[in-house]
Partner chain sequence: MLRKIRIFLATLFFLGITLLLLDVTGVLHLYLGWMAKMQFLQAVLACNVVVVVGLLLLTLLFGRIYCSVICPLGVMQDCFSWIGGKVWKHRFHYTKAHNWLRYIVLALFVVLMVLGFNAVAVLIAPYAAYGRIASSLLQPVYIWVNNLLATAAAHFDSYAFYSVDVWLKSGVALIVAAVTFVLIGLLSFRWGRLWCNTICPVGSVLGLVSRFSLFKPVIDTEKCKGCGMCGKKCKAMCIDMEHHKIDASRCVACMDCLENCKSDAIKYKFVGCAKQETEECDSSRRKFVVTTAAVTAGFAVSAQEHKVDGGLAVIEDKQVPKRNQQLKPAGAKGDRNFAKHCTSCQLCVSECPNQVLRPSTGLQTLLQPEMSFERGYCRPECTRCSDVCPSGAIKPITVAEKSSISIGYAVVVKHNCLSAKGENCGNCAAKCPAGAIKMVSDPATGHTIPAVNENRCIGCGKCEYLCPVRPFSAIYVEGRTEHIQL
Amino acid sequence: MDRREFLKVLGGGALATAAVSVGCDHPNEVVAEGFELGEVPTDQMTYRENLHGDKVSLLGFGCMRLPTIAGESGREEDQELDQDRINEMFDYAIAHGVNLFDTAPPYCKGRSEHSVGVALSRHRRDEYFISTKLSNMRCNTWSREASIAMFENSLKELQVEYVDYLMLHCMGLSGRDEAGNELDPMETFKRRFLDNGMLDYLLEQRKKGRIRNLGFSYHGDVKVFDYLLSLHKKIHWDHVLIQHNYLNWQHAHEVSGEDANSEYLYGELEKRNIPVFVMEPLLGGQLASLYDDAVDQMKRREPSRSVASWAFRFAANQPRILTVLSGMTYMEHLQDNIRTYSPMTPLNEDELKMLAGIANTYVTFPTVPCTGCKYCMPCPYGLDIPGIFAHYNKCLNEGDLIVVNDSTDEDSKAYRKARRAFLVGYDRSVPKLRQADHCISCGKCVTECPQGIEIPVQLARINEYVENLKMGEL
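Atomic model of the given sequence only [the form predicted on its own]:
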């Protein structure tokens, strides 16, 4: 697609002007907006049953991005979580039918489980389900003793005697042994859960009732996913968490670096009647802010619906989806998602075709499949890796800055504005000492990335792109 055609699809000058007006700010600084106003139903939440007959809210409260005093999303070590605001949002969620809350030991720099425990302990235990994970991802937690200690600490922090859902965290990722040698994903899984007897231990805890449902979260290597499902007749997985949205459905590798599309993952789980948890329904927020033509298509069909609501409807459209996890740091996010699932309106064939077309166009953009989880942080050389990727992706989604051939004068004017917006916004969003040109390709971030992104390669590409912009060579 050349630059003229790209600008035509994206809305041309309007998008480039939009990029100038917002300065392509870091997404953490963007306020919640664009959501439908009005009453939020308290008694219309859609529920689906798990294997044991429990009715679980289709909207699950993801607790990786909890509110902080500073108004951010709880990922930085020096950001104090805003417990009062968290309590308020949990209370509101429960009052409006949300009954599943998902966390993990690493979330919010290790503070999420404690904060979730504080907020939920104020409610009756039968009012909510807790989901957490055994996140023994580093080699110093691979021993049986260390892994058991992590599980026991989760119960302590959550202030519960049992967890409703426990997952083996990040199956399919590679790890490093004590000597720093990288291990392939299958070997990593074996060391984390088989060689130390932890999978047998967790099965024992399920028999004792301290774990009511046992599953795993999947990232990356599909061979590990397939192997875990081959154990289903022995293990009887109660649920599996996958990354699922209308981009990952058929374009997972292009947008997320995953080996397998969520169409395949979901299909394999459906064959075995395993309930599905969904993560990243918005692909790290990317599906809440789309190019102009996509937004126009959505608004023509449902003028009052938010752009994000279309992604949430797709994420829950398949019948074996048990719950869709959403990290909600603003009350507006929570309210909009409650409206979407109170009740859930399934997508029809025409709407599914529209989303497939949007996905096909979206994957032609040269974006980085970063979801902003910050597992790659801190960078030993001080780079703001998620900030760099977020700024680059946001600006490219708002106007084409790549190809400059065969452009009209009007397009050239829009290009100059968008070019300036990218460079000025880059300096505003990411301090100069934390920008891509300071990457030395040490590779420490690569094994931490759940999306399998070759981060140094992407940073080098972005740095070359920025330098070419500065030189006026794009």
Given for the second form:
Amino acid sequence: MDRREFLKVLGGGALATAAVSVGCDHPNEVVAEGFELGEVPTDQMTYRENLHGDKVSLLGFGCMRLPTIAGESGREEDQELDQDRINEMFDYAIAHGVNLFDTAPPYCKGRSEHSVGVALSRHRRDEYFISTKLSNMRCNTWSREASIAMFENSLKELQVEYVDYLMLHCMGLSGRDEAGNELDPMETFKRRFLDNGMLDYLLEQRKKGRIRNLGFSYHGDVKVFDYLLSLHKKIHWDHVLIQHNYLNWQHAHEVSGEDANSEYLYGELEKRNIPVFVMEPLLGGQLASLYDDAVDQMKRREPSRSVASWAFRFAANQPRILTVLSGMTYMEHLQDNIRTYSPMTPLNEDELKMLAGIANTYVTFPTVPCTGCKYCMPCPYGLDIPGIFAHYNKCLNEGDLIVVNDSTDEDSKAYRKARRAFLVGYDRSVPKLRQADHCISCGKCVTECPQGIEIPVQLARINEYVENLKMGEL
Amino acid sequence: MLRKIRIFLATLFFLGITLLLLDVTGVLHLYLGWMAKMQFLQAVLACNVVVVVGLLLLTLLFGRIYCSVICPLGVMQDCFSWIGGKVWKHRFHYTKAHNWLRYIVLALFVVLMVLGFNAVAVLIAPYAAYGRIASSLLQPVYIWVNNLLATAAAHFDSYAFYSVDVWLKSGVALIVAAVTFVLIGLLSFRWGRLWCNTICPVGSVLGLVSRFSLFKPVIDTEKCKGCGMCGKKCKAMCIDMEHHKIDASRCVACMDCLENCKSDAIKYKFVGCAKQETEECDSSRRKFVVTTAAVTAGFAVSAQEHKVDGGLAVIEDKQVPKRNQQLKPAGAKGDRNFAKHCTSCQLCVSECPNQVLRPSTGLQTLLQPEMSFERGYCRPECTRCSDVCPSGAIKPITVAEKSSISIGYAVVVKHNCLSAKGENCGNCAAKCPAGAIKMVSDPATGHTIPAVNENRCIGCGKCEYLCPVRPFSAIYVEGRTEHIQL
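Now that you have shown the form predicted on its own, what about the form predicted in complex with the partner chain?
Below: every chain and molecule of the assembly, starting with the one above.
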């Protein structure tokens, strides 16, 4: 008895009949051969032009997190960098159209430039662009001699005669002078590049062709950013590196401290037609592992695209973005990113709206890095600080995350369920009188926290969230 | 058959209203709220013409079905009477109506209500009395069971149940409820519906109407063998077996006699407007002695237990501040409107999810709800008391309306204030939902103190609740006699 007969005998019911009719349409077709992802395209990379007509790949290889022999990111690990793996990844990148590599003297605890130099020297100089930075952040490198030495050393380590892109590193951050006094960001900039004549020196090097493009990277105080742009008429910046992603676009304060919104930064740069380098497109990986509902929203639209790919598309969505730097540790990161930009599909209005919604929700939800050590306890006002954080983080991780209640019944059912789980769970794990609303921000806990958590700020945020939930405003 | 239908409907209403009074989830009133709104006295107070006219018509048509089906206190008495019947069969006999007592009590009730002594008058209001019993005696048991289930559910990470605190809202309310329960319980155990036919003001009013009801139980003298079973089992004690008459003003249309008559001599049928012959009977007036049971208030107020596992500071209980003016929930409009309508049925007290409402102990307002904020505050998104109030004491309001009704205003007690002593606080100002509190510099000390903008304060009590100073908060809410629209 073959399968059809068997089913006929067995069935007679509607189910069996349906199965048989399906069976007739596609007799024994095998579909799951694997290799569903297909080849990573080698000739589809999107390129954008800089001010001098160079075609730069949209994906820039960031060399801040090169892999170590232990297979981890060299940013945090002390172990030796895995040169073989790095060579392999660079070769792969170049073969698939990536042509920009970005590094800096301090990356990977000072080992990045050397390693990049080794890997790239195996290729023709016209196959790649090199981007590095003048990282004279410490006061012992503020002298003209030390700064020049740092620049020359970069050329040496990278084994090149010229660098394609050089940036004044970390404009907008404050530094400390020899006495250990903190200097404001503007003063720090002055000491690093004006007082010692380094800015003039770099302009001179650009004239000489040892620096083909001169720019700066920005973090922190927006005054310095504005000031540097005000010098644009005189200096003619060739590019500027900013932190840009769909959280930084309008929520920079919530996710990266002092930074100005990248919407503002990008706007100022576009106004002046300055090509933009993007860093932190994934915000240190945070945008690759989002909360469940956000992932659902993305997968409903594009089931096969990775969560990270949305962040990359957002990062490159504006026309003046020249390249998006991604610090890649693993081959899979590289492959996924190459796919995303081969070619780049711009986001439409609707998709941008979705990302904006996710960002709005996300900023209400970063987990609190509380380890439950209880050093902050007892709170003089009776709060159960670790209990509050634990419940909050648990709900975050388990996806009991309440997002904007949108249209369909199914969604609102899930919404109600999550809302209930959060609120009932909150009352269950923390007695009412020990909940976040009782925090008076006396600040006695702050100095006790080894994680440096701004406990009153976090409690206020959680309380605001609870209030919004109770008021039905989320 | 009719009796079975009556029992079925009565069970439905009784369970429905009981659940409504016990509910802690705030969902049931959506489905069962109408049962409370059908209560006669409450509907009269709420000027709910449809319900009042409907109930009067119902009574005019079918007799006092209300008393047997809709009134929870009536059904509760039936339960006791039924148990009494198991113990002591054939304990009833016909008595003449104590009309003098009935109408004096009714008149007194009306006069007290009109004069504004509602708090005293409603002690005998049937639904309100049952509400107090359910809220004070049954709800704690209900919540304990719920909490057991919640603990069990928590083991399985289920959020189907959640735990609710059991707390003694008012000792007076508990005692009043216990006394009512014991008194009415004993009365009905021995004398069936005596309460309903002598004391209960609603029973008296409906009795006036049911005299003329179109449908009545009637004894067929042809068939009657004079066994007297109907009268011996009539809990309303209204069947005059000698004269084969049934006093329709006291009959609660329970239909028991229809089934008790072995010779099928009693029929519930249309009698039209036939005049009721009220004949004097010689049976001696029985004095009924009301035995007041000594109430041993066996409630142990266990001090709230604080677990101190080394990591948590002990939290001292807050105490109720002295207020010049009681706080009434938004929707009450003011103390006068509230006092005029409230029957102290405790439905709002049972419903309040924030542990704000509790029965008052003031003489003028005894057992009527008032607000205080030791355990929570009147949350802006909650309108449950106004949703459930059956008597129009707390009129229905929306969340939006609530946000602009000021029921009181916060008062700062500088002497208690942490901030005034130079501590870094300001929690009241930080958390005020109306933005009515600002921290200002105290000219005397240079420290910051909270200052209240009375024109913005809605009296929600969040500041009082969240003030870290214990047992008396450094900021508390004073009530307004008339609520104002901001």
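Think of the rigid core as the biggest set of C-alphas that the two forms share within 1.5 Å after superposition. Only a predicted model underlies this, so the values are computations on that prediction, with no experimental measurement involved. Residue numbers count along the first chain shown, from 1.
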**Prompt:** Quick one: core overlaid, is residue 48 moving 2 Å or more at the Cα between these two forms?
**Reply:** no
**Request:** Answer yes if the CA of residue 429 moves 2 Å or more between these two forms after aligning the rigid core, and no otherwise.
**Result:** yes
